[in-house]
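To begin, one chain is listed below as structure tokens, in the form predicted on its own.
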Amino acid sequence: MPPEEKMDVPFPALTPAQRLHLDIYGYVVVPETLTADECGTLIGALQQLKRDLTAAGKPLPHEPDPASKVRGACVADRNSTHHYFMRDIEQADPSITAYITHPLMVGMAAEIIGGEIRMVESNAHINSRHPDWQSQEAATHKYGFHRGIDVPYGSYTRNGLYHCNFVKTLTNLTDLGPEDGGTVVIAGSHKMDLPPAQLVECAYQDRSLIHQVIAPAGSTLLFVEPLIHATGLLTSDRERIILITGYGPAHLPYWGDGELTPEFKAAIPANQHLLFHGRQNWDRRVKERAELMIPADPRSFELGIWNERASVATED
């Protein structure tokens, strides 16, 4: 085969205590991976998203004409007051583009799938107090707990560390407090092969196993889908922005609604070509951290330009 231009991404992007704090628990939240700038250059994009998907009368997928989507977004519930979902948002805004395509983002992925991987689905959640939360109580509310893929399916080990088919880099572009709706997860169930309404019931009766994010803005919630998950209870007056990238073995399908320009398609580099197409073959190309210890590559990434990303020269 001739060689093949690859973007140039951490490995390993984690350190060790942050590895094994996934290993363990099915998530890890990295801070400082986005500054406070790239933090507002993208609620500004996504608050600008938002306000052309509601002009555009808040268009839904699998609509009939794809034109009514907007720069091939949009939501997933045209009805919701207090949580505006926007779905297939890779091509929305250059900056959204370029978290998707961000080297610590991609790396940290990378590393848990354990090969080449490409970009499943991209989403972003505006939310802010549900119109009856003053009667909800923190200590007996229920959550809407998922999972995005199944335990045997999802994950293997490998030199005694886990990975998974699924990997999601969650950013949160506001700050969480504890009031502020932070990601709940049931911590340590990516591992569990138990019917996910057993696990529910058992963090019900034993909160502790329920972990909240409450993080700076810009810090990542680095996570696995066999792990039960859910949007925390939002009681605090602030809005919560997250953007989202869901990452899977090149091999997989996107199962996105979006369908991409010929005009982004064009723009797309060569070190980026797998990353939105994948690659229609079951040889993954495996690339697994060999040991716990060995220290994270330690180089910073910024935001930066997406199809401006260095490349490093491999022959397959």
Ligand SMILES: O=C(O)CCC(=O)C(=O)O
The other form holds:
Amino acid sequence: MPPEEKMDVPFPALTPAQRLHLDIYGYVVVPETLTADECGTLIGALQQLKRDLTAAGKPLPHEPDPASKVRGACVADRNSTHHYFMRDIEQADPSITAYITHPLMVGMAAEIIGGEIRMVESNAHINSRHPDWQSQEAATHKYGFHRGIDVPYGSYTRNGLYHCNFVKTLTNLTDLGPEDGGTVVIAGSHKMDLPPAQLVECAYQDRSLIHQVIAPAGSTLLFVEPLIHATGLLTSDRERIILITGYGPAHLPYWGDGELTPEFKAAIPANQHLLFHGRQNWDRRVKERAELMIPADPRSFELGIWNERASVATED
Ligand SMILES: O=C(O)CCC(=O)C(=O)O
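What I would like now is the form predicted in complex with this ligand, since the data block earlier showed the form predicted on its own; can you produce it?
Next comes the full complex, and the chain you just saw is listed first.
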């Protein structure tokens, strides 16, 4: 692949300890991936999108008239009063596109996928506590646990390290304390090829198996989709705002319902063609971490301007 078609992303993107954490638990929380200003910009864009989606009557996926969507985006559930789940948001605002194309996010996902990647979905959630929150107890709460891909199909090991073909970067744009509904996961379930219902039942019997994201704004939960996970229980009076990109190997399809407009497609630079369009080929261009103790690429990257990313200097 010519250098001008490859975005410059960190490799390895994770420190050895972060990589080990992800291998053991199926997730790692990476702090300070976005600055306070970057979080503020993204919150502004998501609140605007929420207002615009509401004004448009909350279009759903697979609407017969795609024009009813808002800049390609829709909501997952029209009726929820406290949980606003926005889907297919990749072209809804340039700052959201900048999050999807952020070199650190792309680099972290590529490291776990083990080669060239594409975006497969993009979402955001703005949620506040449930109207019945006072009747909900953290010690007995039942979460909406699920996994996005099963263990044997989604995973492989190379050089002693775990890889997965469906990875998400989930960044909290608001601070998450223990009562702010941070994502919960059943730690280590990404390696357990057992019926999810059994894993969930065991986690309710021993709740120390359930880990919850508690992290300052601008932290990214990097996780693999065989990991059983759910939205946490929110009982504070604060709003939680999170932004998510799903990534997969470049030869898998996009599975959202968004259709890129001709204007958006025209603005995609050569070095992001793969990220937005993938590549129809059986071949998988592998780039795997050779061993755990390789230090992380020390460079820092900004949210920046989505279609002005640097390309690699030379071919690998
Ligand atoms: O709301 C959350 O924290 C979890 C989101 C989620 O379940 C997902 O992206 O699959």
